[in-house]
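Presented below, as structure tokens, is a lone chain in the form predicted alone.
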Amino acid sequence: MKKLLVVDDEVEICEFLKAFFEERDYEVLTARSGPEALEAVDNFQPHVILLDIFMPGGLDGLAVLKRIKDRYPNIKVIMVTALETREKIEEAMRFGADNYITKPLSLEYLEKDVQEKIEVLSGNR
């Protein structure tokens, strides 16, 4: 089964994306903080992660991205941000992000991008 981890400090976004992707036959886990995300990656081993750049609590999305890519370079990470700041986006790409999208989310684009990442991992592309 296709496994997706959604990391966002906004519970509504987590719940919405979880429901959206579960309807499309994904197994979805959510996390609301950096430490929770890292634990979820270790235990859940997702194929793709939707990771918010800006999260409170001292461990933002960029720090989480760096740790994930250091340990699991094959996991595909799509950064999600409400603020499109070139500096943060460039930093995310240097740390190994596979893409970034801005809020408000285009669900059609997001679904297509996640599916493409899954296909790359499974060798169907």
Second form
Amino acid sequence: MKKLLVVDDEVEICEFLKAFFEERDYEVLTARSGPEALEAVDNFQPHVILLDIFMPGGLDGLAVLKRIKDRYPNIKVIMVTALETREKIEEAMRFGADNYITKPLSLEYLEKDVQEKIEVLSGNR
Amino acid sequence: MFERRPKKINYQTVLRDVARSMVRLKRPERLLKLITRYIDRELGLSHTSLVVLEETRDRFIFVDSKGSRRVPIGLIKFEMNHPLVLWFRAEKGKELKCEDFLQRSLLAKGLANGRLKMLVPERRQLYEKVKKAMDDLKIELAIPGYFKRTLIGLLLLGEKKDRKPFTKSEISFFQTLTQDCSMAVKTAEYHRSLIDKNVELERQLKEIHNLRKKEQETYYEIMRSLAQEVHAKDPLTYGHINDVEYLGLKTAEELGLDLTGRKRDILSAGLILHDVGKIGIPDQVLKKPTGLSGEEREIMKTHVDKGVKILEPLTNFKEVIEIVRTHHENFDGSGYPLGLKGDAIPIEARIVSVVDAFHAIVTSRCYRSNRSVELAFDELKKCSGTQFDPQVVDALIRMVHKEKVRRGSGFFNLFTPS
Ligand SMILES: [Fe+2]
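Please give the corresponding structure for the form predicted in complex with the partner chain, as opposed to the form predicted alone shown earlier.
Below is the entire complex, every chain and molecule, led by the chain shown above.
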């Protein structure tokens, strides 16, 4: 089964994306903070992560991204954020992000991008 | 007997309420939230959402969403190539007879029963994409809002609790609502932009006004000091230019002249600035105590035109310029530069003429004595009716007598050079 982890501090966004991808036969887990996300990665072993940059509690999306990529370089991480500064994007790419999508986003594009990441992974296997 | 019935919408009441709110509400965002909240409360759909065109970015965004399957605000956008946007922007789909709305159940039926197979592939593809977009967001009914044929928003509605399709009357209700909303939003936007523009214009005008006022005040100050300088240089005039101003205003009061508002300032400025053009007269002419040659007298006369030119930038003081222009006109028409006569000469200029002569005589070295005031009176009387306006001469004499009584001999110290 395709496994997706959604990390966002906004519960509404988590719930919406969870429902959306579950209807497309994904197994979806959500996390609301950096530490929660790291724990979920260890236990859930997702194929793809949708990761918000701005999260309260000291550990932001970029720090989470770096830790995940250090330990699990194969997990595809798509940054999903309202922040769109050149520095943030470059930083995310340097840490190994697989894509960078800004909110508000096109749902069609998001679905396609997640699907593509899954296909790349299964092709590698 | 009191069987509970599903709540029905009284469309007319709702519409009237909404219309009333639209008039009251100046902020369209609030109106839109009101609408979504209303529909959500009355119908309890799986969701009630509004997307609105962001003109500056060429995209549609969710401004409000209510219900269990609501769409988080700020998460999703519709680009201009989004199927729903394309659908309502492009030629409307005649085949399904859903010109002003899209209903997922109808669309699904059309796609399933093969009626759409005869369409050109692109057309069929669009139908499929529209259907998918509606599936993605759990949209059962989509209603477009237009303003002047431009799609500016969409009302997106989820399923009813009982999953029954929307009725015709419900759909037409939503259409009316969406159209009214579009209108209200655009009108409010238009008014707001108009108000913004007005405020901005007013601010600019005020700034210009303030700047000009400040500029003019500064300019007036410069003129005033210039006038004093000229006054001091002229061997025929001594004392302070402010004394001339004081005498002139007093004479005008004695004449019963209306000095309210700007009128007082105008006379005041005329009294002070009438000879400012002498700044352009060569010292050897200006400082010659007596016996000017004919040529030198002509040069002297140019101080009137020079004064007018210097004061021209004072656009708020057009009347002052007129006083300067006419202060050497004589009552009988024998003066310069125009040879005006009697009432054709502004009263302020007639006052300047008399007061200036009086002040010159009482402060002049040649006449300096206790009798100087009496001598000045004699001189004024002699020229009354020819050079001077007799009424002004009389008024000045009356005024000086009154002041003498009021102030005693102190009054004459005013005119002695320090
Ligand atoms: Fe003069």
